[in-house]
Each structure stands twice: as structure tokens, then as C-alpha cells.
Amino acid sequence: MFYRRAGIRHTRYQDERQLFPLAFDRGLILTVLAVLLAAPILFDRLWLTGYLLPWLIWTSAALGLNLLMGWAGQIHLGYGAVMGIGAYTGVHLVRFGVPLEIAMIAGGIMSAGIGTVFGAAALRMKGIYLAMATLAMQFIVDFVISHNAAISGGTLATLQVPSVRFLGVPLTSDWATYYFALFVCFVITLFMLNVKRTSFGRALAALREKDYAAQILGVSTFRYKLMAFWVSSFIGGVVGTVLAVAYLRAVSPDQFHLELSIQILAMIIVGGLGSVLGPFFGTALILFAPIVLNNMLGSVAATFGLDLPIDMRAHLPLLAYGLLVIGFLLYEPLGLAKLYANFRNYMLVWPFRHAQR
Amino acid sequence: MDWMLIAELAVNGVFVGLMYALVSLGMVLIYKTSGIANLAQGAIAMTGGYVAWVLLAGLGAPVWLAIPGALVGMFGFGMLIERVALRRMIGQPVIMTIMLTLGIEIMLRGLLPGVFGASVKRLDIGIPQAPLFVADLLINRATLIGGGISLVLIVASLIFFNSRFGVVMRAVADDQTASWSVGIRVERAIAVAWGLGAVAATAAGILWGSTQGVDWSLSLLLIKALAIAILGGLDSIGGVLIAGVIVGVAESLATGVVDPLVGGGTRDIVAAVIILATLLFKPHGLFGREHIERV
């Protein structure tokens, strides 16, 4: 219908090698980008800071984890801790007077360093053993952050983020922080779109499918596993700083507990492992489904005069995450991105069911 | 250094460790037969605690009826999880099955406190709380009894593996395809392993629930159980017993000796440190079987 082609017919290799070979896709991407750029004018304040901003930040984080889990096939249950390391490093540097641009990179490097040390354990093991190692990392990092007064300022302390400037623009107004998050998300998305086409991305795919087979093909599993951990943790650290500066504005140890790791994990599973589009969908669903459900339950309870226990509503997000993760793993292991791809493939040749490729 | 205090911590640690080992036992049973690491084990223990609480306090059943009732019910629940969720995942990558059990963990942790309320429930199964003095050692009677029951159950499962069905389960653990071809019903063995795993978790959930109350924090037993399972080797039941004692004593000593030095909270990371150290130095644990990969 909207794609207006029965089958894919390219006449030049350049056409096929494009990131978005179809004209309709290019138009769609540009439209979405234009809407996102115009969002401060189009939407009111609640939508901008309450929904769009967290969506962009959490999507960036999910993209970073997806590089490790979707592309390289390495399980990481401690991504929240990685983000925490980045956030604390970044915030401390900013408080120290370091410009935000450098603090972000430093936060990323710090996360990458520590994340790789724990990931180095991955060189000896995989599967469940790796999951355990990263889970242990989550607890150890949590403990070190919250019990080290030099880092967190004490178990119950919060660390205020001072007003900062990014590329000369002070991040005080809503639109400035929004554009800052949008910029970071855009850069990470662009990187993720292109990483598939590099030798690095292909090596990670080989590693995911069978690591010793990849080794026989001449892919250094040692090197690429470490690199996957490095890059993914770097992104996690940078996003951690962005999260602290643009959204939380005050960091405390409990913001980076296991809950955050599980939330981001759920986002990429629901969205689709190993896809770039997936985290965008998954984040939207995981972030907003509990809110919508909660409001729906609230209004249903109000109309029927039911007395809904407050505990039920408080635990609804966890229940929703769990059900979504189970449901997607059982029925559509490749997530929402796969559902979208199915729809797109159907529409490509519509009204025909199949077309010659 | 107060040697009396250390002895006291060590003795109590042994019993606490045995109670942790009970959660771990189910994990090892499931891993041994099906090769799936069950990250929902802590949440199943929590579910068992809630079920026992509902039977005891909610329905007013006597203890001798409520506990067997909870155990039988949870046996069915474990088999149900395997039948509904895990059986569909045959042939999927390991990463998917781990995520699935984690999904079950998250769901249960949201469901039960949501339905029954998040406040701590008192589970009274008639274990006296008064401390016990042996010479000068002060021993927590609840953990002593709990540890004793755990020890009995772990030894019972060791004996069970020598029974006819236990041999069947060992065969499945050794080679699923080969056992299939000699007429062993592999699915049933795996389902029973899940059922028994849930029973072990429930027993632990009831014992812990009676000492610290039933609420969502019971699902944190997962971390201790993981530490024990990893340290003992994921497929060794004898390993669970010994690793349980080691983890319990280490945790108890850390709480008593290291806490005053660093300002508290070490109890939570002893398990994590043990997991990491085991994986770094002896990835297959003390008694686990090494997997050799050939191309």
C-alpha cells in the first residue's frame, strides 16, 4: 500500500547498501525525526519531560545493552550497575568543574573499564555462568557505591547535580535537556545502525551464533568479547551520566539497583534482541504500560466502585514486566521489532501475499 | 578477638547455611536433569511461604495439614511452570530460557505481594523462638531446627537418587537423547525435577518465613542459593550440602567480624563475592562436572 512495490528491485548496488533502501522508510524516519525535533513546540510540558525525555534516555541505555545481548549474545544482568558507575563518575566530575562533554566521556570510560574487568570473567565462561557473574557485579557495585562515603556521600545521601552547559547551552530549561537527550540518543542510534555493517558487527554476530566456530573462522573471540563488553559498557556509562544530568538531577545509590537492570533487560526482550528499532518500541511499552494499566485499573475501580488495594497498584509494574517478558519469550522471541517487520513485509507486496524477490 | 563470638557465629552460620542450601537444592535438581538454571527459585520459595501463610492464617488450617498441603500444591505449581513455559523453550538458546525464568521471578514478585499486600506476614508453625544455650554458645533455636530439617531433606534427596526413579533422573541428566532411546520418559523426569525443586524451595520458604516473616524479601534467597549452587558445582547435590555450610559460615562471620569495620551491610554481598570468586578461579565449582566442548 504505502510502499508501492511488489518485491524489491534495485538497479544499483548503492541502492541496496543504503541504511534504508526504501523511499517510504526514509520518509518515515525523516517524519519521526522532524516530529521529535519539533516536540517542544508540539507537545506540552508534561509530555515532553514526563514521557519523551525518559523514553529517549532509556532507549539509549537499552541500545547499549542490546549491543551486548542481541549482537554479541552475552548475558548481562548488571547493566544498572554499569549505568550507576557512569552516573557517579560523571556527576562527581561535573561537580568538580569539569565540562559536561568531558565528564560524559569519562563516565563512559570508567564504566567501560570496570565493566570490562567483570566482563573479563566472560572469557572463561558463558551462558548461565556469565549471567551469575554479572548479577554478582550488580550487587558488588551497589555495595561499593552505597557504602563508600567518598562516592555516594553515605548510604542515604543524594548527590545534587549542579547546573551544567552542553556545547555552550545551559541545560536548565526543559527544551535544552530534551534536545541534549535527543542528540545523545541520535548519535547512539546512528552508531548502532552502522555497527552491523562493520567487521566488528559481523564478528559479534559470528560470536553470538557459535563462539568456538567463530574462533575457527579466525575471529578472535577473546578480543571481540572484550570489545563488546567495552563498547556496551561505554554506552551505558555515557547514558548513566545523561540520565543523572538530564532526568534525575540528583543521584542516590538506590536508583541503580537490580530493578533498573531488570527494567532495561525487559525493554530489549520485549522490543527485540539484536534490532535497532526494537529498543524504541520496547522502552515505550515497558515505561508506559504500567502507567496506562494503573490508570485503567484506577478508572475501572472508580466506575464500578471497587476498592482496589494500594499494594496491587504499587506492584503492577513488576507484574506487567514479568508477564510481558514471559509472553514475548514464549510467543514472539524476537519482540515487537519482529511484529513490525512482519507487518512491513506483508505491506511491501500488498495486495499480493507473496512476491518474487 | 573474641573466640567465643566467632564460634557462636560459625555454629549459627552452619544452620543458616543449611537453610539456604535447601533453596539451592531445587536449583541443582533442575539444572542436573534439564540443564536450565532456574532464576525463579527464590520467587518460588516466596510463593511457598505465601501459600503456607494463606493455608495457615487465611483458611485456618492446622499446621500438620497446612504444611503438607503447601508442599503438595507447590509440587503441582513447579510441574505447571515446566509444562506451560519451559517445555516450549526446548531448542531455544540458553539466554532465552534464563530470561524466561527471570521473567517468572519478576512476575511472581509482583503478583503475590500485590494480591496479599506488601506488609510482612507472620507465619507461625510452632517452632519456639527462644534461644538455646549449649555450654556458653548461644544458638538460635529456629535456625537450629530449620537447619536440621534442611539437612534431613538434602540427605533424603541424596538417597532418592539411588531409588528407581532417581536412577531414571540420573540417566536423563547424563544424556537426554540416550535415555529417550531406551524408553525413559524424559519430559516426565524433567517435570518431576521441577516439582521437587519447587517442594524444596517451599520447604525453605516456610522455614525462612517462620523466622523472618513472609514478604517479597524471601525472593532474595535466590542470591544465596545461587552462590551455594555455583560454589558446590551446579550439578552436585553433595556439593550443595558442603557449599551451603561454607556460605552460611562465611556470611555469618562477615556479619559479625567485618561489619563493624566497614559499617554494615556485608551480609548482602558475601554471596555475590563468593559467586564471582568461584567463577574466576574454579568455574565449575568444588564438585561440579567439567563440560568439555568439542567442535
Given for the second form:
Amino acid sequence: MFYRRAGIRHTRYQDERQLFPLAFDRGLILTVLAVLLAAPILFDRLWLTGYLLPWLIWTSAALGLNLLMGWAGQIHLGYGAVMGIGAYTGVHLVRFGVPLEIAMIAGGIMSAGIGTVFGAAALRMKGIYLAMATLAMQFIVDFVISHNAAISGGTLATLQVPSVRFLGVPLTSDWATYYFALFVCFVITLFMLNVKRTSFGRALAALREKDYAAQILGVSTFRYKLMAFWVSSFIGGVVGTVLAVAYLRAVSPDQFHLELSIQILAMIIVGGLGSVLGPFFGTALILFAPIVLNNMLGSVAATFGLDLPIDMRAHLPLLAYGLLVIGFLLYEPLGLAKLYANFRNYMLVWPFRHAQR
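What does the same protein look like in the form predicted alone, given that the last one was the form predicted in complex with its partner chain?
Partners and other molecules have been left off, which leaves just the chain.
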């Protein structure tokens, strides 16, 4: 069918190292990229700033956490705090007149430094104990940000983000902020696609499977666990700055609580741990499923003339959404990316079912 290929007959190393060896995959990627580039023309303002912009930003954050949890197998329940550190660092720097490009990198470095300090606990802990250590990071960072007036201005204070430029373009219009978020998401996605082909990515995979076996094979668990926390936290800090500048436009302590960490964690679990495609699917499901279910319930009630109480209208979509997430965890724990991979593998050999691979 569309995916089919007749054997593997590479004659050059460049062909073997392609990210997308199938022509159909390359065409699909280019089509999606073209739609995203033309989105400001194709869609109205609600779709652009209400759906696509948060989807790109949250997907970028989920990709960063997926490097740590999906590639290195290290549990992290405090990623919202990592993004908060980057957001406050970036916002303070741009308020002092520092260019946004430098503020983003500084936010990433600040998040990476603090995240690595807490991540050092991974050298002695694993599993639920490491989860509790990162959860403690979330609460400690929340407390420091909320009760330090020099950082947040106080528990109920809000810091406004001034007008900024990125590569000389003022981020004042919806188009500019959308393309800014799209550029950051594209760079992070490209990095994630390539990292698993490097020695760093292969070392993280070895740590994820059996860390003591990796140590026997010569992989330094000390070095690579710290590197995983550093890179993941750096991405989280950069995305935190992007979130504050391009979407929130103002930061307050309640935006980076535990709920944000749990939300991003759910995105990568439902989407697929260790997959680059998974965070895109998982973010779309977590962000938009409640909205779609609420609209569907409203349409059904209007069609059949049902007079549903407001409380039921508010909670039934959340109930269905929770059941949907539980269903994925029970029947496809590898997430939506695995469902797509199953379909793709089937179409590779269709109609010969016996040759699935």
C-alpha cells in the first residue's frame, strides 16, 4: 500500500541514516509542516491562539520530560517547577532589557542547574523513591517562588511580560507568537529525533533497561543520569520562558503548581513513553478531549431535548475523559504512538497479515 517498500537495499550510508526512509512518511511530515506554516492563513484567531499555540508549547514541554522518563527511565514529578524556574528567570531578564534569545538560554541554564541538583538524588534512588525526591522539588520550588518577593512579588502578585523581540521580530501579533512557538517546537523535535541515534541516546536507553548492566558494559551511570536531568531541565526552562512570553503574557506562582507537572506527565504516558510522536498525540488528547466531549454532550442534549443540570454538564465530560485515559493505560500502555505504529506496521505488509513486523 502507501507504506510498502520492497526490501532494504541501501547502497550509501546516507540512505541508511535517514530519519524517514519511507517516501510516504516524508510526504506526511512535509504535509503536516506545510499546514502548520500556513495555519495563520487557514484558521481563525480562536484556532490559532486557543488551540494550536498551547498545543505547540505543551508538546515542547512534554518532549523535554519524555527525554528523561521515556529515554532514561528516570521518574520526575516536578517538571512544572522546572518550567516555573525558567519562566521567572526569563521574564526577569527581559524586564531588565536582556534580549529574549539570551533570556531563554539563561532560563534553560537556571532550570538545568537547579534540576540537576535535585536530579543528583537519582544516583542513589530509583522508582518511587526518586518520584518522591522530585515531588519534594516541586513543593520546595513552589514555596520559594511564592514566598520570595524578589522572585514573584508575593503569593498573589503577577509579573507582566514586557514587549519583546525574537530575532528582530516583535512578538506582539498572534502570527508572531505562533511562529515563535512553532520554531521552538520544531528545534526541540529535531533534537529529539536525532538524539536517540547518538551515543548519548543509546546510553540513556541502556540506563532505562538495566542501569547496572549498562555500568558493566562501560556506560557511566553517574555521568549520563546527570546529563539526562540537565538536558531535560534545560528544555523545560526554555519552554517555560516561551510559555510566559508567547502565551501567558504574565506569570504568577499558581501557574506552575503540581497540577502542571501531573498534566505533562499524563501527556507523555497517554502519548507514548520514549516516542517523539507520542507527545504530539498525548498533548492533543489531554488538552482538547474535555472540550470535544463537552461540545458533544451539548449537541446530544440539544438534539434529544434533554434538560441536563449545569453540574452534570460540567462533570460528565470530565468523567468520560478520565475513563478514556484509564482505558488507554489498561489496553495500550505504550500510548497513542503505539497504536499508530501498529497501523503503520500492518500497512507495510498489507495484505499479507502473516508477515507483520
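For the two forms, the rigid core is made up of the largest set of C-alpha atoms that agree within 1.5 Å on superposition. Quick caveat, the model's predicted, so the values are computed rather than measured. Positions refer to the first chain, counted from 1.
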{"property": "Core superposition between these two forms, C-alpha change of A301 at least 2 Å", "result": "yes"}
{"property": "Inter-form CA displacement between these two forms at E16 - rigid core frame, Å", "result": "3.2"}
